[in-house]
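First, one chain by itself in structure tokens, the form predicted alone.
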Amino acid sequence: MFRRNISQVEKKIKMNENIAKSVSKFLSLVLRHSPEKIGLKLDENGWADVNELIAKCTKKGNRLDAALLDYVVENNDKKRFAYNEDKTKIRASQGHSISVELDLAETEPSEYLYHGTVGKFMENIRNEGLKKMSRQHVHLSKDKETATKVGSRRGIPQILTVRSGEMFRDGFKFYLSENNVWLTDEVPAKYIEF
């Protein structure tokens, strides 16, 4: 009987993790790319009113309450979302394809940063460098482990070493997001070690 109770608890935890993952993906969609999907308005800095977000998500059939939102913000492994100080507003920390001003201060990076990708993009990167594509910035990681996780999402990861210190000295700007992702506008191929 005790074992059965543990099994039920494990199932409930797994179910809650799946719900949190689903909510996180949906929040990424509306806070980074398409707030109009639920009729949500973001301010120029990407902030959304928490009560409006909850109401509009629920109205569109995506059950959300303050406790679940808190859980997703606090437990997201990549810290994709952040509250303002009094938790009345929420925004995505980075990764926007819509125009927002995150008000990040220019920051000097370490000598090397890393980028995780997959083999099918390597030829373009060798020729053109890293481009922001539909996002506002190129995303870089502080370590190879994080870059490997990022690259693994699309297949067998290829890890690129970026000579970020040299880029910075050459006048390129770098920013560090609230969730410790390094951001820059581009990485020319000459700064990449393949």
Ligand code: HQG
Given for the second form:
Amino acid sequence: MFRRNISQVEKKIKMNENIAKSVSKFLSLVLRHSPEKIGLKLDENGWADVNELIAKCTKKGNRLDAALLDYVVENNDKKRFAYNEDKTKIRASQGHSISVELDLAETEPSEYLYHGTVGKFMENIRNEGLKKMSRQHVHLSKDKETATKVGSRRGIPQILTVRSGEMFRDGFKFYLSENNVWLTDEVPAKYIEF
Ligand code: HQG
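Now show me the form predicted together with the named molecule; what you just gave was the form predicted alone.
Next comes the full complex, this chain leading.
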């Protein structure tokens, strides 16, 4: 009896995790790439009005309320989303393909940062370095473990070491997103250890 209750609780937790994951995916879509999918407008700094977001997601069949949004913001594995101070607005902390001004302060990086990618991109990266591709920045990780996870999204991960300290001394700018992802405009191949 007791064991059955535990397994029901476990099932419920799993169900809630799945819901939170699908909300996170949907929020990534509308807050980073395609707000127009639900008729949402972001301001120039990437902020969406919380009430408008909830209403428009729900209207499009992705049921959302303030409590679920709070849960996702709080428990998201990468803390992808953040509220403003009075919680009337929300935005993605990084990863945009649409042009937004995140107003991040320039930050001095550690001597090395890491980038996780996959084999099929290596030849291009050797030739032309790391490019933003469809996003607003090149994304770098502070440790190899995180970079490995990033690379694994696409296949067998290949980890590149970026000489970020040297880049910074040479005048390249670095930014740290609110959820601790390092961002820069490009990484020329000469700063990459393959
Ligand atoms: C590759 C996730 C050919 C690059 C992650 C990557 C991250 C090149 C892909 C965030 C290239 C772009 C971003 C070049 C770079 N030629 N390929 N010159 N330069 N590439 O998804 O860094 O879970 O835009 O190696 O955790 O993989 O969504 O960038 O494989 O933080 O929150 O082109 O997305 O975060 O892919 O990932 P992406 P990324 P979330």
